[in-house]
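Just the one chain here, the form predicted on its own, laid out as structure tokens.
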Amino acid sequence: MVLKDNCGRPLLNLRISITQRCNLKCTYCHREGEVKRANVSAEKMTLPEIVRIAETAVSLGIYRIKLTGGEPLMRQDVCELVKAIAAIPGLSDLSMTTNGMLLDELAVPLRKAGLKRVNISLPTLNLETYSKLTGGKLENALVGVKAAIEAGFPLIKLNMVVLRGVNVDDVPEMINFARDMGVILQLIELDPINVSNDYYSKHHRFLTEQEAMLRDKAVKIETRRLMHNRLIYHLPDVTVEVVHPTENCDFCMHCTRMRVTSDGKLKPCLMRNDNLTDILTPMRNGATDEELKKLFLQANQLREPYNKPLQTQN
């Protein structure tokens, strides 16, 4: 069974996020979508209530399933909670975004656990940038990719937000980088997502010279259907992908994706925070599996893309 909204979109993957907190600041974090952060002294959701939520999403034909933050290495419970989800049946999938931050220690026990992917933040290999942008240090992270890559991880990305003003330059070097650590690079665009609409406007960059870069020199060119449409351009010896979703028809009329916020409610649409569906509180006053299916095929319904191709006119 796949679920498919009104628009015929099927649902295939869950991103939760399993907490706000964070031991870094990055000036272009767009959270998930969450206003605010729900909690920042302690997690909203038990560990037991989060296996439950992916219990009944992979019970409704979700197999992918991504864990989020906030940084989601900052929960003591992260490699059990890895464990549990990982163990669900009908689940082909589980992943993980993380700062690196805290790889070094975690990695090998997180890929033990059953985590078979994880996409790392980077903005950029330089120094003084790395910490302008997100208060940390930039060996810290490094030290998390080369960690990642040695728990033998089969799939790692690099996540690059590009900065005008800012990384824009370092976009070879980070292409160089991923290329000699065996990994992916994801160029992405800036979202107008919990940033101010003055950071908006000087920093957003459209990725238009890079792409013309990475089809100059890709030997093949790929589309991933069920990701957004977004392109892979495999170059020589080295993958690179592009993330462009602000102002794009295309990367909304092909979502697959629902989120769960940290405190419990099912987020059909990045970009919005109007169609919440509460589910933690419901399963805290003991709703039955079923009242949990149906809540979820209710948020489902609430998906629809945000940004809607032009109607032409008659």
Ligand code: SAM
Given for the second form:
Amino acid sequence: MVLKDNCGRPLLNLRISITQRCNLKCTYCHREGEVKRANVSAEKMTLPEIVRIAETAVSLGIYRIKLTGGEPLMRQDVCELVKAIAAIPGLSDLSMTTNGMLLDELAVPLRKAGLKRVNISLPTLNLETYSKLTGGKLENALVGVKAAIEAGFPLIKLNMVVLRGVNVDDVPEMINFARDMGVILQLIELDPINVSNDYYSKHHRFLTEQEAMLRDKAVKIETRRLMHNRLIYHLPDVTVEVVHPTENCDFCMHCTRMRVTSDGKLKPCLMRNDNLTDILTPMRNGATDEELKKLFLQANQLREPYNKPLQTQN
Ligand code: SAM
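Can I get the form predicted in complex with the ligand as well, since the one above is the form predicted on its own?
What follows is the whole complex; the chain from before opens it.
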């Protein structure tokens, strides 16, 4: 069984924010499109609640789940949570995006718990730029990358949000680093969410030049049809994926995702907060499995491409 929305897009991926707490302060952070809460000291969803949402999703054909936040490793129970979600029959891919600060201690336990893949945010290899962008220490992120490699994750990606005037020139160095580490580099365009208009106009840039360079060097280019039609450039000894959402209808037409906010709302689109479906409150009020499934169906009907092709005029 696979759910499709009104545009025929299948629903295959769930991205769950398991906390809003974070140990960094990245200037560009979109906070997964969530409005910042005043008090983020306590988790909004318990472990069994998150697992039940994940089970409902998998029963409806979703087979890939990504844990995010905030910083997912800030949750004390993150390894138990991973173990419980990884055990859901029918789930084939469980991954996480993390800033890597706590991976030194947690990479091995997470791998043992059943986490399949990890994306580590690394916007630059420049000490000063890293500190200015994130408020953290580059050294800790690099230790995290090494820990993930040593823990034996078969697929590790470095997430680099590319910012005009900040780290654009670091792209070649990041490609070399990814090659040396044997990991994939993911170049991400800045999304205009939870950053000021000023910040966005100053730092957003299309990755046109970078893609031209990658196209020149690639021995093979793949398209991730079930993930925004993203392009993967296979260079002779390193792989670089590009995330290009801005004004990109193709990206939205091939979106197969639903999100869950840290306070338990089904969120059909990163860019919008006007079409959320609360699933946590009904669950706490005793909703049956069938009722939870209906909430997913309802949220799925609210999925629609944010960037749509213009209707051709008659
Ligand atoms: N703390 C975790 C981390 O750093 O990966 C998870 C949360 S973070 C919001 C998830 C992903 O979103 C990271 O890969 C980050 O690079 C990306 N991201 C954050 N803000 C962004 C923005 N404004 N535009 C595009 N990607 C962004």
